[in-house]
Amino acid sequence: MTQDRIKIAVQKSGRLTEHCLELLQQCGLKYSRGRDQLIGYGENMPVDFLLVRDDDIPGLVRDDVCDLGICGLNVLEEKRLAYARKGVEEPFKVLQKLDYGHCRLAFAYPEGSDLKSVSDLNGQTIATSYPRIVEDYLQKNNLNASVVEFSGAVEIAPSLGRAELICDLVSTGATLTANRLVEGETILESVACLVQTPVDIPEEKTEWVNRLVERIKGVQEVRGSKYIMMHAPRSALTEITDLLPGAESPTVLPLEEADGKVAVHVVCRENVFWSTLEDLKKAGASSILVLPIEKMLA
């Protein structure tokens, strides 16, 4: 990879990966990469990806080796604090929260144990792959507990009496029920962030990194939005338009031979239900067609 060329850091493997590809490919990005090859070769842009482990991915933004990365939000706030303690107030700069990677750091109690919630955690010992974020929590909340750090399966330290309770990320809940644990507070609510290195982006850079972060913008924005067209009378556009949900100022034009009524268009940034195309025909609407939308830049 040559230095003019700009790279993005993204998790190898794991929750993000392919979700992070696929949203590389939606901004327009072909790339070439071999089966066993961890770097990704833009081809029509210059543009190339770098498959690394979540936890390096911060570092290599800071350290500028990346000029963009993606990484889910509790991996960010954990290298963050850990800057900070040396001194480093701005590592990265977070860009965008994405629409993937949604989960929760929070606390989890063994069952049947008589520790039940934050009040309960004075002189107990958590442990936790997120050690900074959990002492910088315990801190705010003028609470007395230990921490231990485990790296994986944190959910089975109270089995083997290395700690009390833990703090760990929980997407679905079925790892904490299956190792007998109840989940209590949230923390942390994560999802997947664009960062980009504090450094100066060298200016024969900047006009790529500023459009694919445009384009990222756009991907994220199209999703779940729908562009709805529909007859109707000008008399109900106030109350139409205040039935589409999330909708911008709405395009209205006349129709030909058709007194008092006009075709509507208009786009959604939230999902459309059958209930609100049954509300927009009661309304007075017809011919509504709901279409998804593949591209937009606002």
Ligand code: ATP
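Predicted model only: the values in this text are computed from it and were never measured. Residue numbers count along the first chain shown, from 1. Rigid core here is just the name for the largest C-alpha set that superposes within 1.5 Å across the two forms. Compared with the form predicted in complex with the ligand:
When the rigid core is held fixed, the Cα atom of S249 travels less than 2 angstroms between the two forms. Put the two forms on the same core and the Cα of L277 is off by 2 Å or more between the two forms. Comparing the forms between the two forms on their rigid core, the Cα displacement of S286 reaches 2 Å or more.
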The other form holds:
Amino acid sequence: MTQDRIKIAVQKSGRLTEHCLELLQQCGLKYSRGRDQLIGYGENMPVDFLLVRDDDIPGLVRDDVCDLGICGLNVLEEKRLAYARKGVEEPFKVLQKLDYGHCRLAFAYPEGSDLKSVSDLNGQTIATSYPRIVEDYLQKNNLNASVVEFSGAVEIAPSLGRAELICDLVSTGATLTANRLVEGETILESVACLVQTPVDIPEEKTEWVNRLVERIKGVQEVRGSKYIMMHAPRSALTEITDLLPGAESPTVLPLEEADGKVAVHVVCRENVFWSTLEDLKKAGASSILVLPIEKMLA
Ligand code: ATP
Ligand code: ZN
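Requested next: the structure of the form predicted in complex with the ligand (the form predicted on its own having been shown above).
Next comes the full complex, and the chain you just saw is listed first.
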């Protein structure tokens, strides 16, 4: 790895790994990586990636070992609070929320216990892997509970007698149910985020850092967008654009030999559901096509 190459930290093996590597590939990166190697070397761009534990990503970005990193907001927030306690403000810049890694940090109460909501928390002990986020929440809400840190398997803490309740990451809730816990209030909605070092990027790297960031943003936009084409009576144009979610102003083309009918082409910034197509048809549209978009550059 030479100094003028961009380094991006991603999770080595876990829930974010596949999504991160796919995202980099969609940005055009071709890389080589030997089995068990902790570095992926970009072959067609001056971009390499480091495969590390997600907990190490904020520190690598903060210390400028990596220019960029991808990691859950839950981990970023926990580390940000830890840095803040040491007097370090803005340890990294959050550039973009990504469209994967969705989960929430939520309280969970044992089934059948008297504890049902945060108003019952005073004097209780909460087990969590995110002690600083939980303490911050308690403080902001004037709640007086203790926090015990667990690095994993938080959900067994109540049955071990180590805590009365937990605060942990949830996506489907299946793990909670399996451990006879009932989900309560969410204190943080989390998603994978792209972060950048707080240090100024050296000039020789800025062009490629900016390019990579723009491409990541482009990939994100494309994934949520669709290109829609249809025929419609000109008189129904307003109704039709109102029906399309996140649509930009449509391109309207006259149709030969079809009186009063036009072809409408439009980019929708959101997914389009069957019900929307049915509504479009009711409004007079026909020959409706929904196409995926491969690349987009604003
Ligand atoms: P590492 O070995 O890198 O420390 P880990 O066990 O801390 O891995 P994973 O379980 O792979 O991490 O989760 C990585 C991230 O995925 C979490 O920090 C969170 O942002 C996100 N995530 C999404 N859904 C869930 C979920 N149901 N449980 C835990 N994390 C989730
Ligand atoms: Zn971790």
